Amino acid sequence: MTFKQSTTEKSTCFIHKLLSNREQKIANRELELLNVAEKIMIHEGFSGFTMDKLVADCNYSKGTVYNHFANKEDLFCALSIEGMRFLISLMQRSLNIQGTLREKCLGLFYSQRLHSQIHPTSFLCVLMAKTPAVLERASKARLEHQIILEQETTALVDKLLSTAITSGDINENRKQHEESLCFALWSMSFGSNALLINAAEAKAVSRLDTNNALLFNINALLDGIGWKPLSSECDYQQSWLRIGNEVFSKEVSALQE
């Protein structure tokens, strides 16, 4: 088998591709794991998720689970990872919409909500991720990992701001402050899609209409940017939906099923 996996990818360097054949084997071993892991958590919650629990529904044993991730918490920072991974795919796609780059920007945004709307679980791993008891015991790499896939995002943003800037969207005067600006927007990001799930319970947010919270944050945000167009001058509720049809129907519909 190992044979006739080099054969047909026609490798020049045999031994690479051997390991790399090994690599992606492992790899993909990984990924099957972090599925059933997943799963059980969707089923029985995250307090339900055991070790043995994930033993037990995949075809491993307790070693190569081990093997694999250095202990429990190490496994929520992988499947942190593989939400960010996810995100970005999603960010990456919202910057196609056709519109202003504060349209693009709400695009992000959009991505974000989109990824705790489709994949909860994989969301809240991102969130968790954040948390001292993650933070804590993951390993170094795994943690060295995200905070790459975490510079991933950031170069996103800071491409779309600077681009602003110099288009004239944002004041110029603002380019010393491009780091701050990156920061807001994020800090507004998470704590928004945090609170609005985390805290449905509390008032001030089940009085809410949740719909159309997190774009009247963005709105309030990027008005005090000063971001042109204003809020005032351009139907951003239009553009959300528009973003939503353009760039992400398939996910969409299939979220209103």
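Moving on from the form predicted together with a further copy of the same chain, kindly provide the form predicted on its own as a structure.
One chain, no partners, no other molecules: that is all that follows.
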């Protein structure tokens, strides 16, 4: 037996559809504005960015731009949020690779590396969004959304670490330091990528084979905490290449063009 939709139900569905289309249009416009803002920052840096420059470079009025962002600090927070959304989508894909838990961890590192290369400005906005200026002036809703996404990224790493400890790939004695391990993984990855994209001329960076510098740091850290198989027992260079070819081929190809 099927049920016929009442006139009221049809009207409600129509209204919901209109609202959904309107919301999607607003979301698309906001992404467009963030892309324009990111291009300005790439050429002029964070300090050189102003809302007036955004208005001048986009196809919308000043009022429309300010309907989306209360000020430039609010925009920095929005850019950080979009960056984290992008990163989370990459991280989720990387966890589906076929391989050991340590190779899945490599996938998480690969995800952040791609984020730093494809969207370097939103990558750095993760820290920019934590400065007092942004925390004081960004909208409460965006700051709360940012916290939710931070918790989501942390949860993905926590779950992988917990699984590795439970399975015996990491010694169970590390369980009591799980939060510290999560921070160690994030800080090493973020710091390494930030230096690789922003300090290429520094002696400590310029003398490196930058294609392998991050993987070297990863293996040194994971070997240090005893995550098996150790790098002496497995060719993680091949694993790194496989992750790029099998999981992120589209992104890697775009970067190489």
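Residue numbers count along the first chain shown, from 1. Owing to the predicted nature of the structure, the values given are computational and were not obtained by experimental measurement.
Visitor: Are Asn245 and Leu161 assigned to a single rigid part between the two forms?
Guide: Yes, both residues sit in one rigid part.
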